[in-house]
Amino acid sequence: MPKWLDNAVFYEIYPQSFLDTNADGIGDFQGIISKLDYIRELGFNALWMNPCFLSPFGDAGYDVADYYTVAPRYGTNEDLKRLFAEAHKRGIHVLLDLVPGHTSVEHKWFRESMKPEKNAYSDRYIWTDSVWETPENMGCLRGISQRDGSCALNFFSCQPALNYGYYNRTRPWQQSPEDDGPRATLEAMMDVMRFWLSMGCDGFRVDMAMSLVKNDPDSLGTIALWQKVRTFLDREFPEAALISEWGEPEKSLKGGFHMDFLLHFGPSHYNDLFRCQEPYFSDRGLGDASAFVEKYLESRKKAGKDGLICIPSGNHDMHRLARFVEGDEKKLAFTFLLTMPGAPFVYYGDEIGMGYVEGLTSVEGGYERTGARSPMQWDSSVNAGFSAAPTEKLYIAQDPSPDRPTVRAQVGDPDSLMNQVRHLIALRQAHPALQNRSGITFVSNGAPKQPLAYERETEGEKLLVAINPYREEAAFSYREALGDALYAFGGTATQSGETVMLPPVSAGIYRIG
């Protein structure tokens, strides 16, 4: 288990939207390098970058055309290597986004697989035996070459599915994970990982990690596949982190991942907190966090003592946090995000409360997600400091609001969201009880009209986090005596006997014992 994950706090960078240094309207590696000091000064000590490999960008780089070459719009392989080195100088680890489930139709592997003659890549993708037969429960491409067969798709029609085999096989063309073709695919993906880890990358966030072995209802084949990857990494790169987009910690962590995300789809109830008609962190007081707490505790138990669960502020696939959680509500949400176990992930711009840009035409396969991918807002200069390109050349339009938040405007304001985030990260790093592997006990589960309160504890330190998003006071029962407040927003709690009263729209972190 990489020791650096014990106190990692991640910042997610969508590279095309972060900072453009060559005035082409698209962010680049040099832009990221130039802002590493900003990221470190906020307290982040780890990065996750969305895909930056060669791609036609039909799906924002999740349609990879060459796993070994970065997209020229971002720079060169040497530039990425320098980014790793500059991050490491500042004590920042960097994860790349690995997309192992599919490639672009432009990948050389796929072009070779389309040939009717048998070759080393014929079984790199999932092909049926006849152009008239389609894969079950999957889209397909067919009639695209002289090869007689249909090729399975993972998502968009530009993303043919790589072949890791079928756990339950019902057709002659469905291969076992142990057949030569699927084994070669896995070896090829491990070679990709080996290349970038040797270059200085610190690990990978794995896209759709649960989806590789097909017809695998209990994920047994996919778990076994990732256990092979874990063995490889432990042998050659023991400090490399592996983080899954899976959403079922009991499976992903068994497969060898160090951490799993709570996803905005599936059973986690994550959306109950931030992204629904009445989110828990809205001060309207109509939200309910109790189902989230129940599911979270269940997932945490399944994850075991060595597993981390990430609760992100958002990501490139979600609407912005600020679309549903407004004003000071965002400070309460960040108090929660930065005091929970597991490694926190903050999506670029969420630290200043960037908004979701409504009504944008889809860019690079974003569709309704496009409004959450708008360029970073640094200052009040042209294009909010993102780019010196003519505004019409920006690859995604920026938030046109005259009062859009910027980093520059928030730097000098001690009450700004950005400085609250900075302060909360500093508290997390200063107190072992708030860090990634320390325990948690809920004492109020955020049921309707109830605050969210939980103890964080490690050997020698016990703290209580208490959050009341409502416009009126809220109370909960607590037998221990509250000590001094390490952090308080909106006022401090009062205690009478075993009753704790929280001011309206408030959050605090208190010593216990």
Ligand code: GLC
Given for the second form:
Amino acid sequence: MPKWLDNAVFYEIYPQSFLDTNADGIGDFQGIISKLDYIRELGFNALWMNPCFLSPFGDAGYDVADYYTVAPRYGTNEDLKRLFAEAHKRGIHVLLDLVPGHTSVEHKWFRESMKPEKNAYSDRYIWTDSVWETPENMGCLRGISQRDGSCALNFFSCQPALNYGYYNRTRPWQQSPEDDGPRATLEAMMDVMRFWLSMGCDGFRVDMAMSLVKNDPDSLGTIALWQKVRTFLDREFPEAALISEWGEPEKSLKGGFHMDFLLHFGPSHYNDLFRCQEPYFSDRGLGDASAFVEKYLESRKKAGKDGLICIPSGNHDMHRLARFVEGDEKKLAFTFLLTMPGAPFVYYGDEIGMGYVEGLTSVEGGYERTGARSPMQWDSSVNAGFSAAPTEKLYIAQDPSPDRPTVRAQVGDPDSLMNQVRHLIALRQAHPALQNRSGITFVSNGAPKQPLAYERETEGEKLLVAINPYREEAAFSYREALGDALYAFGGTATQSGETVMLPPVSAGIYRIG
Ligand code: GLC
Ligand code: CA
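In place of the form predicted on its own, the structure of the form predicted together with the ligand is requested.
Now the full complex is given, and it begins with the chain already shown.
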């Protein structure tokens, strides 16, 4: 287990939208490099960048055409290498996005695989053995070449599924994960990992990690596959970290992932907190965090002590947090995000409360996700300081609202969301009890109008985090005496006997013992 994950706090960058330094309207590596100081200043010590490889961008780069070459619009492989080095100089680890489940139709493996003559790539993708037969429960491509078969899709129609075999096999063309084709696919993917890790990357966020072995109802085949990857990493790159887009830590962590995300899909009740009609972090007090808490504790127990369950502020696939959680509610949401176990992940722009831009026409396969991918808002100059290109050339339009938040406006305001994020990360780094692997015990589970309160503990230190999003005072019972407040927003708690009262819309962190 890489030691650096003990206190890693991640920032997610969607490279297209971070900073454009050559005025073509699209963000680039040089832009990211020039903002590393900003990222470090906020306290982040790790980055995840969305795919930045050669691609026709039918799905924002999740349709890779060459795993070994970065997209020229972002820079060169040398620039990426420099980005790793510049990040490392500042104590920042960098994860790339690995897309192992599918490629672009333009990938040379797929071009070869389409040929009717048997070749080294014929089994790289999942093909039926007749164009008249389609794979069950999956989309497919067919009639696109002279190969007599249909090729399974993993996501959009531009993303044919790589072949890692079938766990349960019912048709002759379904291969076992141990057959030559699927084994070669996995070898090829490990080779891609080796290439970037050797260049200085520190690990991967793995796209659709649960999707690799097909007809795998309990994910046993996919878990076994990832265990092989973990063995390879432990042997060759023991400091490399792996986080899965899976959303079921009880499975992914068994597969050897160091971390898994809770996501807007899956059984975690993550959406109850920030993304539903009545989110828990709303001052109306109608939201309910209790199902989340119950599921979270169950996952923690099943996942074991070593794996990290990571709760993101958002990502490039979800509506922005600020769409449902407003004003000071955002500060409470961040108090929660930055005091929970697991490595926190903050999506670029969430630290200033960037909004979800309604009504944008889809860009690069974003569809309704496009509104959460608008360019970063740095200052009040043209294009919010994102780009010197003519506004109509921006890759995705910016948030048009006149009061859109910017970094520049928040830097100097001690009460800004951004400064609060900085402050909370600093507290986390100063107090081991708040860090990624320390324990958690809930003392109030966030039922409607009830606070969310939990102890965080490690050897020699115990803290209580208590949050009341509700617009009225709220109480919970607690036996131990509250000590100093390390942090208080919206007033401090009062205690009488075994009852703790929290002011309306408030959050605090207290010493215990
Ligand atoms: C993941 C990515 C998403 C992409 C999809 C297909 O869910 O996060 O952006 O469209 O996989 O690769
Ligand atoms: Ca650019």
